[in-house]
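Okay, so here's just one chain, in C-alpha cells, the form predicted on its own.
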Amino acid sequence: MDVMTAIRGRKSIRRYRSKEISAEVLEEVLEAARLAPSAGNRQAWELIIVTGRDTKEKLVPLCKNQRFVGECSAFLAAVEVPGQRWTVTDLTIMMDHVTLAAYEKGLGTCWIGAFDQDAIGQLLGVPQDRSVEVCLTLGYPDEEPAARSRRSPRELFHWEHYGQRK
C-alpha cells in the first residue's frame, strides 16, 4: 500500500472487533513509531502501550466516558519527556506514523483528544516530571466511516503571502 492510499483511506474508528492484535503485527507498527522524524533526532517521548482489560476498562471514566477506549486492543498514551523543546510536536509526528502503518496492517485507530492528564499518568505509572500529551486507540475495525467531506484547496492553501490563492 502506498502512502497517499493510507491516508485516504485512514479514518478514526470508534468500534472495535474483539481480537487481539499478534505480537508481530504490534511491533511493526510500533517500529514505525521508534522511526519517526524528531527535531535533532532526540525521540524526546515514551510510549505506554495498554492491551490490559482491566486497565483499559479504567481508562474509559479518564477519556469522558468514550466507551470505545475499553473496547480497543491497545490504548497507546505517548509521555512528553521533560525539558525538550519540539517535544509535542514530535510525539504527534511519532503517532502520524501509528495511525498510517497501523491502516496498512488492517487496524483502526482513534486519537483521544478528550481526557484528564493527570489522572491517565496516576493509572500507568508516568513519573510526576512528565505527562501524557496524545493517546490513540487501536484496534480492529467493527465499522466502516463514510469518508468525510473536506475543504478545498483553494480554502486551505496561499501561495506565498496570506491571502494568495490559485
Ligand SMILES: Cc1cc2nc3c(=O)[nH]c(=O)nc-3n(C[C@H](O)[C@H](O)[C@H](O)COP(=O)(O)O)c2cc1C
The other form holds:
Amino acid sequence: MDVMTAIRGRKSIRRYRSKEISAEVLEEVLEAARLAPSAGNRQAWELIIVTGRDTKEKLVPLCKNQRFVGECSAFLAAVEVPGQRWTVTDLTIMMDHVTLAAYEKGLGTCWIGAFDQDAIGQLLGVPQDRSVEVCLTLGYPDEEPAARSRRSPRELFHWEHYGQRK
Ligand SMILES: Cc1cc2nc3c(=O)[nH]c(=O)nc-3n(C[C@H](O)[C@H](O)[C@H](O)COP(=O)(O)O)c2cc1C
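Can you switch from the form predicted on its own and show the form predicted in complex with the ligand instead?
Let us now look at the entire complex, which starts with that chain.
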C-alpha cells in the first residue's frame, strides 16, 4: 500500500471486532513507531501497550467513558520523557506512524486525547516524573465511517508569505 492510500483511507475507528492482533502484526506496527523521526534522534518517548481485558475496562472511565476503549484489542499510551523540548512533537509523529502502519495491516485506530492524565499514569504505573500525553485505540474495525471533512487548501496554505492564497 502506498502512503497516500493509507493517508486517504485512514479514519478514526470507534467500533472494534473482538479479534486479537497477532504478535507478528503488532510487532510490525510497533516497528513503525520505533522508526519514527525525533528531534536530535533523541527518541525521548516510551509507549505502553495494554492488551489485558481488565486493564482496558479500567481505562474506560479514565477516558471519559468512551466505551470503545474497552473494546479495542490494544490501547497504546504514549509517555513523555521530561526535560526534552520536542518530546510531545516526537511522540505525536510516532503515534501517527502507528495509525498509518496499522491501516496498512487492516487495523483501525482512534486517537484518545480525552483522558485523565494523572489517573491513567497511576493505573499504568508511570513514574512520577513522566506523563501520558496521548493515547490510541487499536483493533480490527467493525465500522466503515465516512471521511470527515477537511478545510480547503485555500484556507490552510499560504504561498511564500502569510496571507498569499492560491
Ligand atoms: C490529539 C487527538 C485527540 C483525539 N481525541 C479523541 C478522543 O478522545 N475521542 C475520540 O473519539 N476521538 C478523538 N480524536 C479523533 C478526532 O476526533 C478525529 O481524528 C477527527 O474528528 C478527524 O476524523 P478522522 O480521524 O476520522 O479523519 C482525537 C484526535 C486527535 C488528533
